[in-house]
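To begin, one chain is listed below as structure tokens, in the form predicted on its own.
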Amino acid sequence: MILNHQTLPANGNINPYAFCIDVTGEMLIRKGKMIAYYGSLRFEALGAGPFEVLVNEVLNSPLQARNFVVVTGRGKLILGDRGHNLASYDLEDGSLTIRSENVLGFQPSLACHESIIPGYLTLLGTGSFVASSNGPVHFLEPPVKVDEDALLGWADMPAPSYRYDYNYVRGALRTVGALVKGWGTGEEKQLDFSGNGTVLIQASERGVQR
């Protein structure tokens, strides 16, 4: 099927690996993730002219500001991320912490802050965002322990704590070759989630490759 501006979905997946955004105002997207667009769209760096306020009020993360651009105008914007799965998520007066490298775009109605956990961003408020994952995303209810490499993020709940399986560590140290093949796996160390909320995991222990 050949797509055009009339047949593209409005804010939906074209397939599991490409997502179309119906831009009617402003949108923040990660640099390098636009693969095509229809209409009259402009791409400008954050902090340039009138968009300086977005750095202070929306993307409250100086280290991440250089990784995003502002899209303005009207048109259909197609995002892709090296063949990884893409999906849109909605927040309603909520809080979701997600791997920073997986955030591809979000509405300026959401405030984006650096998480206290290195490598993660926290999105706050009401609005939509697009994220990539290595395989489909599954939603888990806590209490649950998760392999750190498979974790995508968590919503409306406190940050996790680390849990070490010392029985596994002791056994690994006694096993020939375990220091090479088994060290640093989810069997040795997990992230422990408790309380109310939702945990998002990827269907793979390999993160999105950059």
Second form
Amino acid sequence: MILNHQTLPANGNINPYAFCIDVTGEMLIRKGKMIAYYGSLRFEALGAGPFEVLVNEVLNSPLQARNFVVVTGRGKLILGDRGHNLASYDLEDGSLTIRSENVLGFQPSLACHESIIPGYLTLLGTGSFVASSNGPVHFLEPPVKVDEDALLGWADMPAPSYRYDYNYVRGALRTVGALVKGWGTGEEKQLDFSGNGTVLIQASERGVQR
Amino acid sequence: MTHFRLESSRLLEVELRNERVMTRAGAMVAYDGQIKFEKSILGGEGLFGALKRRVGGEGFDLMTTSGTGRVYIAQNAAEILLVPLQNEKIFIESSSLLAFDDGMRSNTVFAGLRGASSGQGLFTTTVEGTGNVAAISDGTAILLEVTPSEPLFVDPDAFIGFKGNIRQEFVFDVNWKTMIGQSSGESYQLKFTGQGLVYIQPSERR
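Given the form predicted on its own, corresponding form predicted in complex with the partner chain:
Shown next: the complete complex, the earlier chain at its head.
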């Protein structure tokens, strides 16, 4: 199927691994995730010049400001992320915390804050964002315990706590083993979710890697 | 013209009837029949072509697959893109090239400044003639049309190839912020103008 500027979807998936955004105003995208575009678009680093206001109001995190750029102009922008699955999500006066490296782009109507869990971002407000996952996203209802590497994020619920399986590390030797990496099953540490909301996971344990 | 068929989106089946195809060395996963695999030292481009390839950093090893039977070809479970050519020429990144008909001519051409910064060599590969070309794509490949009124910009790391009457330019989007280390990460782009088709992958080579 041959696509061009007109036939590219406006804010939709081209295939499971590529997403097309119809840029009309401003959009924040993760650095280096643009794979192609039609039209006249400009990519500006955050935190300099006219976009200082955006950093202050939208991206309330100096750490993340280095990872995102502002796209301005009009055109169709195609995003891709290492061949991972891409999808867009809408937030309506909501709160969603998501692994920061999986956030590929979001509208400036959403406020982006650094989560208390390292490596995660919290998006607040109304707007849409594009995120990637290794395999399609699955939604779970709490109470649930999740492997750290499979976790993508959680919505409208309190932050999780760590939970350790100490049941099986009863002996002194095994306790040492559980603390030293490489012993045990590798599943002794989980994230425990409770309360109301939705947990987002991917069917993969490909952890944070760059 | 040899018979190329996608057994699945990640596995290419080539049926040979006393014919030859050029494939990336080591890409054969299975075969049936009387098939011979020979390392093609010169890459079918003669001594000068092989030398140019080596010097230009378009280094990839080709093998000649010949005989009668069926050969299955795949690379790292990447998706495969089939491009049938009718007396046309395709410009393709050597790292994306998987297989092509032996009757076609391949060459190494100067690609301009692009390769120097993206680390993909200063040269690019062309395949010309009538037959099939198979390319690998990390994720399903996207075919984008370029018309005189609609130029296309592509990230060099996502670029696979193009065909048609297209002019390829290397554009810098560099301003003073790039100089002080606040680059937008999208400072180097490929601009395609003219009339034709561009192939890209939804992933960025590392």
